[in-house]
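For reference, the chain that follows is the form predicted alone, supplied as structure tokens.
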Amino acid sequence: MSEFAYQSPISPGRSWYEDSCGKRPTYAPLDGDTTCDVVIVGGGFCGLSAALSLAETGTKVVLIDTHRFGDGASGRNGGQMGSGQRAGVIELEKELGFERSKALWDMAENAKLSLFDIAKRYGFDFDYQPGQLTPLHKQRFEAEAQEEVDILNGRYGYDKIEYFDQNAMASALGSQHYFGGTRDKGTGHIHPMKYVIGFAAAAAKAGAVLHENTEALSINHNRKIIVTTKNGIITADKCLLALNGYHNDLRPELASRVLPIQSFIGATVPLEHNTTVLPAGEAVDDSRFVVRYFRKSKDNRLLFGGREAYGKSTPSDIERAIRRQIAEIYPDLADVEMTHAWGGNVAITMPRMPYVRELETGFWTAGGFSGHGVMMSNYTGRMIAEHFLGKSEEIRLLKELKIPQFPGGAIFRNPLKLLALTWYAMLDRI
């Protein structure tokens, strides 16, 4: 275990990540009032992102995080970039059409050129691994993933997606248990923590302001963005509130269209280096509704995701539970070492899409991106800056997208959401 190993006070577990990307940085709380051009509440990727592209244009930005860079999501998950958005072409085609969804397509293919760009630019590594695999559990679905890759391949004009037969997804999982699939050559897999290390240095270096452990106790509006702390005041003319999966019912709004629920991964000893189980060493998000994703680390590890939580309290047996369902897709690993299992929360929403609004003028707010945020929230950041900014408005894309209330109100939504959930869940394993 690392020398460094540090315990995130909001996500359970000890992270693999977090034991294996040296010391991370720290940046000190805010200490007195200040006063800005932007104010950010919330230090992951979407804020990191936001913050950066400000600051490269000489504008003031002040980003503040509870708690330190990288203790939610953003810091802690899957660490898959897949491609598109979370909602496959055929299903936002269906609701949005074609032009539409073709947009949020190219939208999702410039969040992967800049994820390296920005890395790029600041000289700094993210373990990055080709490629993605999604098998299928039930066959019924194998026509449906077809077409999606013909729409890819034709009309989106993406040749980088395939599909395999039950065979061709066998060998590349070392694995019998799913049936065909689709592999992606155009994206992969990163070390997500090492992202939010080199993005906050490079803010920093661009001349944003960040606070870490500096808890937003309050935002007012009224000519001014009034941020209210426990050391100080933030006065700016415009805000942007990115804290998905931990906005703590802030706002309203955030409370009634982004939920969080609880995820969780394990880590196991390196494994063999002639090991059969993914031996080009993609990434894999399978077909359930309670996604099981899994890939191999630089250092030949297994890192095994699908335990969700879906009440405040967390889980006793997250190690136990990731075992199990490792061994029902590689039995030769049943009884694998172990060295980490850790948690955090992602945010959804119903149709599985970001919720992105301008909530006042100037008060923007970005979230539930429903585990498909290591692009997307980074993105996500970016475009609201260059809004903010004058200079792009690609953000109205998802400004623009109907983000339901989730059911239930404020007493009866988060039964109403584990009594969903638990249904969803038991539809995967029949």
Ligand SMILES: Cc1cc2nc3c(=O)[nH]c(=O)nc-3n(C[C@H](O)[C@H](O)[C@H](O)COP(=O)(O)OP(=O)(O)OC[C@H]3O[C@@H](n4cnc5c(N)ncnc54)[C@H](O)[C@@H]3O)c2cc1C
Given for the second form:
Amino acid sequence: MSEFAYQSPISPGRSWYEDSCGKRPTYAPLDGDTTCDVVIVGGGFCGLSAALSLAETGTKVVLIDTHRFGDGASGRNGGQMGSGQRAGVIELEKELGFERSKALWDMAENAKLSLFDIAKRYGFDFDYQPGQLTPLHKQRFEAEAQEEVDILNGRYGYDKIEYFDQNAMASALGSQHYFGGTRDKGTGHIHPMKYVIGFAAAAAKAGAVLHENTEALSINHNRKIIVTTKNGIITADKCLLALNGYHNDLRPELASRVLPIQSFIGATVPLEHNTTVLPAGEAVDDSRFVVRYFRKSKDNRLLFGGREAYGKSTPSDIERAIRRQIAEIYPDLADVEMTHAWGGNVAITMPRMPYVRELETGFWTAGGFSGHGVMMSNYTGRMIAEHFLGKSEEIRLLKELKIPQFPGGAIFRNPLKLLALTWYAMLDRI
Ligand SMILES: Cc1cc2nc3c(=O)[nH]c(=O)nc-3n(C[C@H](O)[C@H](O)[C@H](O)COP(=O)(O)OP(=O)(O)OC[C@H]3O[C@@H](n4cnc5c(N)ncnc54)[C@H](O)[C@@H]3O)c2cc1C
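Structure of the form predicted in complex with the named molecule (previous: the form predicted alone):
What follows is the whole complex; the chain from before opens it.
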């Protein structure tokens, strides 16, 4: 356990990231009333990114979080960047046509550049490691994966992704568990909490006013936006709600369209130096609907994520479920010692694309990044800031996406969620 040991109060267990991120600066709670140009509620990647972009132009911005920055999903996720959007280009072209799908692809490429650019400009390290594999758990998915690679190499001009047959994939994984799949050399994986820490320090340095342990109890919008907290009121001209899977139904629009589901991760002890697991160090996210995602940390631990525990989720429940999944892929690790087990809320939407809207003039919300928010929640915050500044309308592409309500709206979505997830988990197994 690190000398700085701390556990997010909204996680079922302490994450390995919390024990390996070094000293995590704290930001004092709001104490007294204040006014600003823009108030941001939610200090994950999305809120931090918006705060930094705004502060860099001299805009007076206040960012608050109920807990500490990164305590939501941003500080304890799988750390996989991925390429493109959560929905693949074949699906997006069917829905939106080539031009818009390509623009969304380019947006995600810009998101990668932005991630590296910020870290370089503010001089922080975030343990980046290159490469991502997407192995297929069903042979019948191979043709579509090959087609997707051809499309990306062709009309999207992206030559960093290639198709691996079953043998090549087995060598890359160090496991015979899957069929073929893709290897993407144009993306990779990061230590998300190190990024959060660097991000917050950058935003503070640029002049953003940051308050942790400051919950927005209510938000009213008349002529001005009024955010009420326990120890002070924030009055602002504009607002961004960046709550993703922790919106707690603060606004009814979010309750019916952005559905929080839990995902869990376990960390093993460092593996032997000569382990055959992931010899080239890529991250993996497989083709299951209830996706399994794993990678090795810089100190050679296996960080393995999935979602199996539908009921209560104590660290030992999580460990048991994750160990079972690890053993299916790496039987030699069936008894490997695990040091950490934790979880957090992923936010999904019906089409697995983010819900980004201007709810009222100057009052924006962004969430529902599915398992694809490391880059996209981050860049969305920046795009909304650039809209506020009148610098760019790139955000329009996300704002115009159709995101229908879940069947049953806010009332029935929870029982339906359980049914749907059980159904998809069953389909993954057949
Ligand atoms: C276990 C797990 C694994 C994941 N793996 C990956 C992955 O490998 N790759 C990937 O791309 N994505 C992954 N994701 C998704 C990704 O982490 C999220 O999409 C992304 O971090 C969302 O960032 P955000 O800033 O929108 O939200 P969050 O980081 O969740 O931040 C929302 C914040 O809002 C705060 N908040 C809520 N209500 C209030 C209030 N009333 N007042 C003040 N503050 C409030 C919360 O405390 C929280 O800190 C994963 C998520 C989880 C949980």
